[in-house]
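Heads up, the chain below is alone and in the form predicted on its own; it's given as structure tokens.
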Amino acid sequence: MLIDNPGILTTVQDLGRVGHRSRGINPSGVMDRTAAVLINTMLGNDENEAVLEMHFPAPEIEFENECSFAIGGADFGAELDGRAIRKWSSFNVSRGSVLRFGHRTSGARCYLAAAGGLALGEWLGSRSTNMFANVGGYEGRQLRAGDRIGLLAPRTTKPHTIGPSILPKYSRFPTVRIDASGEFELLTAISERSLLSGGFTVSIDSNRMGYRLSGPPLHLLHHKEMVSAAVTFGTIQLLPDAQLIVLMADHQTAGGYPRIANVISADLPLLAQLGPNDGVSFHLVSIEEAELLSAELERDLCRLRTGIRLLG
């Protein structure tokens, strides 16, 4: 594949780079995870296969290989040669067809997989670009015009389109279930009422690594000395200023910032497609009603791969 216009943020990204937290290196990977399963479980490919991240203004692509792709996760308007296509549904394309993505409708993240897999190495078992560390991916940066990217084994499949009932319910305004975390309970319950009744907005000091959330006050009922813990994606921290953010696909390891909630799982594509000024609601659930939403999810993903390998 041939990038002839990268767009303003296109990156190389798989499900993450696991096992490495103990010394410092952070798992990177997809914002929406659900995603990028989907499209690669469409095309036959394994599901932690290397996928392109894109936001809008997103690439122009030009196909050097005959293959197929698949489109997932937000919708940028994307057109084959000028004729319009729809996402969640896999392509083949002959050599000199370009890809290209007109206007943005909804989300802020999609992602494209190729059948095959992207020829790219790995560093530390995983190809996810991490900027900071400028270390996989692509040369550990966001593509540019003339980056070439081969295919590992390119080849065409059988049309596919996922159904609705197993898609992300995307929203620029959702719900995202939340479990409580190591400080929650430290809360006072004007802030724990504002957490759970009020709404929050993504503020433009957002990115990968966390979205900030502009919203009511929250406090603790007293100070409380903090010593670095483990987080992870989806962990809400209570700013000094009294506001939020949730860590995301590149967040640190650890942070001495008080932990009040978790966000399940099952909802972080959810938070993956807002964007700056989208807004976002929370609704505390148990950790077992968590599992079980991760269950079924997986559940109902078992079930499309079955489908795809019996359909060819």
The other form holds:
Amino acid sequence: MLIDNPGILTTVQDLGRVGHRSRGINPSGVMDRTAAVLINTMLGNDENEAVLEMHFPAPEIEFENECSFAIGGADFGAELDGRAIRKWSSFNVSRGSVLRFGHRTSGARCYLAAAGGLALGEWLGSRSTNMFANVGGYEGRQLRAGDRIGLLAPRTTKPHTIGPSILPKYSRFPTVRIDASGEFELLTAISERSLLSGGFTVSIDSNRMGYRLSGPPLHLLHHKEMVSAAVTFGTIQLLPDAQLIVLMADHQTAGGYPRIANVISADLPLLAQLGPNDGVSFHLVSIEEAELLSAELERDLCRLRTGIRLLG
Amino acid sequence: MRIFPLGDSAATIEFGNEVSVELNDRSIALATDLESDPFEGMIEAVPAYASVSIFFDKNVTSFASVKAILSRSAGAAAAERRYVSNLIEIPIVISGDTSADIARVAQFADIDEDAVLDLFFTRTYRVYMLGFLPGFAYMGEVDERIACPRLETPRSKVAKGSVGIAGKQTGIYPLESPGGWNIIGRTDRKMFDASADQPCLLKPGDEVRFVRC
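Starting from the form predicted on its own, produce the coordinates for the form predicted together with its partner chain.
Full assembly next; the chain just shown is listed first.
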């Protein structure tokens, strides 16, 4: 694949670099895990195969050889050789085909996977781009015009489209489920009510590291002295200005602010597709419910994998 | 001690909420024990100042099971050192160029800049934990007299190798990054090297001596 035009922020990501947090090496990885897993699965790839994560304005990509690819996640008005194509579908392309994205209709991040996977080296077991350390992915950086990415084992596959029942229920104003974390119990009664009944707006100051939310000010019953401890993708921290931040894929490994809750992993994709001025509300669930919901999602994905394998 | 979920794929066991060698030793000991004998589904055990966060595969195990394991092993992990603590010397350059905030620290302490450096170089610092950036070590404790709080407004760019003070903590920026610590010097030692087998020079429990060069 030749990047003719890089778009505003296109990086190579897989499901993240796990197992190195104790050295301060954050996992990176796709923001919308479900989208990446679905399009990889559709192509018969391993679910952890590296994909392109694209923001809008999105790149223009030329296929220099025959291959199959699939797109999913946000809807950026994809066009293959000038013809509109649907997301959550896979396509075979011939040499010289060009993929463009015309206009953003929904979501913040669109993903592209290619059958056979992207031929890039791994760093600490992952192809995700770590933009702080400038390693992983494509030379540790976002893509530029003229970059070329080969495929590990290029092949063409039978085109598929994923049925709507399994797709994430994206919205500009989703309700995401959270489970209580370390300092939840310290919220005042009013703040707990505000957290669970109010709407929060994703501020302009939001990116792959985290989303700053603006909403009703939240307070703890008393000030708590905190020493730094681990945080993770989805951790909701209360900042000194009484506003919330949700940590996203490029989060730091440790933080020293009160940890109010975590967005459950099954709902992180809903958050991943929000942009500035979109809104979010929170619904509290128990850790057991969070685990059940995650297991349900896993079962659905498993069914999809089996289905695709049977279809060939 | 308490154990709480950090999302649906991790659990944190917290021994306290202060900077203390004893609590940190306990955290490192538990993380070391878990890493050397991981339970089924464990991904990693991450020690911090006074806690350990255990990441696990939620398709294999659950918070309740991990909590039960942690309750048992936390008791077993005594507050004794069962890890190797290396003493590492880090040469640092002090100059107008590399020590942008030394005057600010001197003003905070109400002593001259040389006295600040004397206080800083006298101590051996312990690495409590890694975080913030790949290979960034949170070290302590800095002499109270020069424990200058962070800058009100963080810099958008702090040079790689910069040595900073933030309250009683000291740390070395392994990479160029934004940051709000008071910068008093700079080292050439690589704190992080992506191409090395062991990309990070320091690990929790190590000790560091700064030497002026």
